[in-house]
Amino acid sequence: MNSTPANLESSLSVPSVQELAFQRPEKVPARYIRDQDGDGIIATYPSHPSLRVPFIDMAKLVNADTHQKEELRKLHLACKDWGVFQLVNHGLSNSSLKNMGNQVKRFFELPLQEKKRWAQRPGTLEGYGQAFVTSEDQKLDWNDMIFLKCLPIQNRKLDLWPQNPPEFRETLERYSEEIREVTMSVVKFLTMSLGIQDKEISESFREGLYDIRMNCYPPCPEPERVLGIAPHADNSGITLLLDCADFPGLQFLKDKKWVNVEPIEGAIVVNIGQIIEVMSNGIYKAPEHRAVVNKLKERFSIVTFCYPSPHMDIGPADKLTGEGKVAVFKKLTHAEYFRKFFNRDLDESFIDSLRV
């Protein structure tokens, strides 16, 4: 891959993935496939039968006087031993999940020239396309998404949203809201189980950065060759997402092995952004995680990438570094950390850049 510097904040035009699987290919076309860079084979399934995905309540951990206590050191073991967690009784209805993967799907069902009314522009990582794009020899991810930034209100594109199907718009604003408040209940525990009860952290994300990606994954006639999207950790705080489908393909890295979140109705995946990474002092980790295909299948998700106020600083906790505990990661401004992020070398650590 390309080591100079590229701007991540647009992306180059590739062709669709959903067109191309329309097509009904019998082999892959070469830019997509990933099993030769050297590690064989990707191992789809199984993922590791013995690892499962933690689970967390968020009525025990809203519950002072019973299950708190103990739901807050599940908590903190889901946090710094995989840095992700499934969340179920979060607060927001199966209806509200339902409705918000349906419009996804009917978005995805239209004809692709409708669909390109709300294509990405020049300079831009919005709208329907593909993201992070940067070279013509670039290999690509076997999935079509929409991305779109939802709060604030004043940060939204609204030539970019969906005006067909009919629903889309009203419900996205709906979701984004509603994830907000689970956002920064998720937020305020995460503090409370690092034991810095910090409100600031929490009520940052009431002002916070809202971004909405929406994937389409079609199926694909060589899955094992392929990957949805390769193998990352997410710059965000953290990282809400909701599987559409009743059948795995998000994957993440635990003890060297690729481990398969099996989809739950009504559950949410949480996982663990560098930003909070950074603010737990490296106590919790930002973990790798990738997506795979499926050969008959179709599969959606809708991931909401969650930031604090621009107005935060990112750096530890004060009172994770104080008292002779050394600071692991540098204090950024909100503004920094996002520059950084942008301009870094694709095939560096974007958090090892963060250390001290």
Ligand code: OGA
The other form holds:
Amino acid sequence: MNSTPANLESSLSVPSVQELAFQRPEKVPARYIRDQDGDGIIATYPSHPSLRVPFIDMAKLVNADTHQKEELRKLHLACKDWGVFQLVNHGLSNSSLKNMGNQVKRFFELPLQEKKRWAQRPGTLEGYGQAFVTSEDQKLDWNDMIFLKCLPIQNRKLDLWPQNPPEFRETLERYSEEIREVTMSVVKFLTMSLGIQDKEISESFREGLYDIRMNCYPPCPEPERVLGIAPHADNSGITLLLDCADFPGLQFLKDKKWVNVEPIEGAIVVNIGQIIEVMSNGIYKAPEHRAVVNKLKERFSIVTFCYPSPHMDIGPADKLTGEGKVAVFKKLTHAEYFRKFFNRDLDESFIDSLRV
Ligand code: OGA
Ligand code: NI
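Rather than the form predicted alone that you just supplied, could I have the structure of the form predicted in complex with ligand OGA?
All chains and molecules follow, beginning with the one already shown.
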């Protein structure tokens, strides 16, 4: 590629997909149409029982006397073979999840002009708008979103935090604190399932960065020709996704097939991000995933990208290298890692660029 590098830290402004959908078009504008699999159809596979995203029960992980060993084994296989699992008994109450979902729904129901009070400003990704639109000829996702840095508190840009609905800010504040608790437990168990019990890694998520992306996928007249979010792996430590719909939209690539995540009330979808892929020395994989859209129904999701503290280097855990075990990834400082990420070549695999 000899084109000028895209600025991946900001997004060009494009029309609201919700507004487009309100006009009830019969056809989707060309900028959203994808030529997938060569025939223009977004192939979806029904979730086969043998291809079901694994379940992990946090109550069993916590209980050292009884089921912990068995559940840690399940966790290990889930992270190694899938890179994703549905987490139940994670400690977040159903009412807390419902509140967060309701606030997000109510925000997206506001008139466009009102939502635009919290629109992305030129040169940043935060705020209300669309993500990662870097060129005028890029294919667009069937998605509107609002992206906010939530933790640590000093990273918040409150001028981009909606004040309508009135409880939005307070609910998001509480939700991000609760998500941090869950993340720290999950990462602790990940280090246990890796057999390294690395306190430095799990503790680094206490001072970690928590960015939340709230997605709205409006109904689409030609759902088989568009994507809500194009295939990608997350650049996080781990990602915690709250699915507010009662029908599937999120899909993970497993054995070359796209597998639906069936939403379960009260569950959180946890996937490995590229930082944990690096820290686990490639034992755990950051999976490719995407979102598809529905012809009749709108879908919302609340996605928290959880990163270790900026003081933590991003490289394979010490206990997984040395003594005959080779590091498959380089060790970078947090700043180096993100510089590399924001200057990455979109035609190359980012994770491969981190290999030794
Ligand atoms: C993301 C993502 C999927 C979804 O925001 O990175 O993968 O279902 N979202 O919203
Ligand atoms: Ni993602």
